[in-house]
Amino acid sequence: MPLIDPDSLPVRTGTIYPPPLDREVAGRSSIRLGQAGGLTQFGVNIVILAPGAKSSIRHWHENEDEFVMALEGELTLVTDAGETPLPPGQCAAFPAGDPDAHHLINRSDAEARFLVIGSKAAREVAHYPDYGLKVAIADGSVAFTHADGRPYDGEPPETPRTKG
């Protein structure tokens, strides 16, 4: 049996984000369940946020289905319908496609943690409405874009347009 000790593996920093917008990030981390189990049709994470962290940039995917479940700590959902208490044991979904665009932020002063479940699609369009950019990502390619398909060249992009 294929036994995963989280405590026994690495705890990752960085994103794919460029800067500025990696600054958006800063105080998250993640443990690769997933990967450490040798899975490839989707990915299972821990990530752990620190007090004021936030899980990504405000998002949806067009080919990949989330799924992310609160284990430890003070968690908000931020979805295009505002803002919902994620407290340990509660759930949420998004389909692949749903233009719902989402994140998590610890607000409180202590680390928090969440599971995270995703699909690994060869190809994936993912949206950041708040910013007016989107990234695709393709054959180990990462290239960020404003959503008009202008190249995005590092240029700091519009200031976000919510609360979250």
The other form holds:
2 protein chains.
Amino acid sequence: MPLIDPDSLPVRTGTIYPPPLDREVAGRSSIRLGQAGGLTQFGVNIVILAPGAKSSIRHWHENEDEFVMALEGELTLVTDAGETPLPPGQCAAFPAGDPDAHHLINRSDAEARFLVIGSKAAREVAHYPDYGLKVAIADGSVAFTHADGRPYDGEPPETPRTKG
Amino acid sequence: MPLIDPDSLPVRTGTIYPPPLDREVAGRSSIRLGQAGGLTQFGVNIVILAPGAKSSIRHWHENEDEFVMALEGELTLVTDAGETPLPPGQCAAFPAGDPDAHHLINRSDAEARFLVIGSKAAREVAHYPDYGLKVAIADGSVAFTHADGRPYDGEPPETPRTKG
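Show the form predicted in complex with a further copy of the same chain, please, because up to now only the form predicted alone has appeared in this conversation.
Below: every chain and molecule of the assembly, starting with the one above.
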């Protein structure tokens, strides 16, 4: 049976963000449902945010569609337009190439969870406009650079241009 | 804001199955979340099953990954291995090319709902082993045939080889 019980799977932490950006996703963990089921074309993860935690740095994808559904707790969606609550059952979609940078924040005192689905493109570039950074991902390599292409060596980023 | 409120979207019925197979999915309807959000790389739908309804004829995909998460009600997952309950929060994954034909049935007296994600391949072939049929989908065309390639003109299918 191709069943996947989320409660039976490992809860993973970690990030591809180099220090000191990795601190931005402290308190975030995830359960990889699609990987557990042998899927390769898109990822399906439950993301768990401790109180105060963020899903990611605010970002958008050049090549990969992304979709989220809130599952539990009080989540706040942040986009270029500002902030809005995302209660359980509510969803948001981020088409590939739409430069509306987004992330979710748990501003409550209790854990929150959401389901996220993302395509797995052979080559991907994601942009982090609040920090003037981007990342290129291809063939298992991950390269963070400034928006102008200069290598990003993990130096403290400039103060974010927008808060969130 | 790229928000999607499932309760604000139309509930759609209909099927690509030609008569008399269309009767097999009576009582099934769906809400197209990914389409509402402008996604093109994968579909995200809430499927609503009235009491007794089935998600589809039991099938498997050659080229498209598929993932389901039960949301509400009492669903039963049927695969080559038999039947198993799929309570809310539980999931199942069906990797492209895995010939384990599957569907969900609502055997309860109340409505049931699940979330389904499926890749959108340029060309797809899905197999319906219980009926000895398959369908080829490409460039907007849908062609049902018998498993051996003879056209299927909608004649009453043979008695299913397995129940479910």
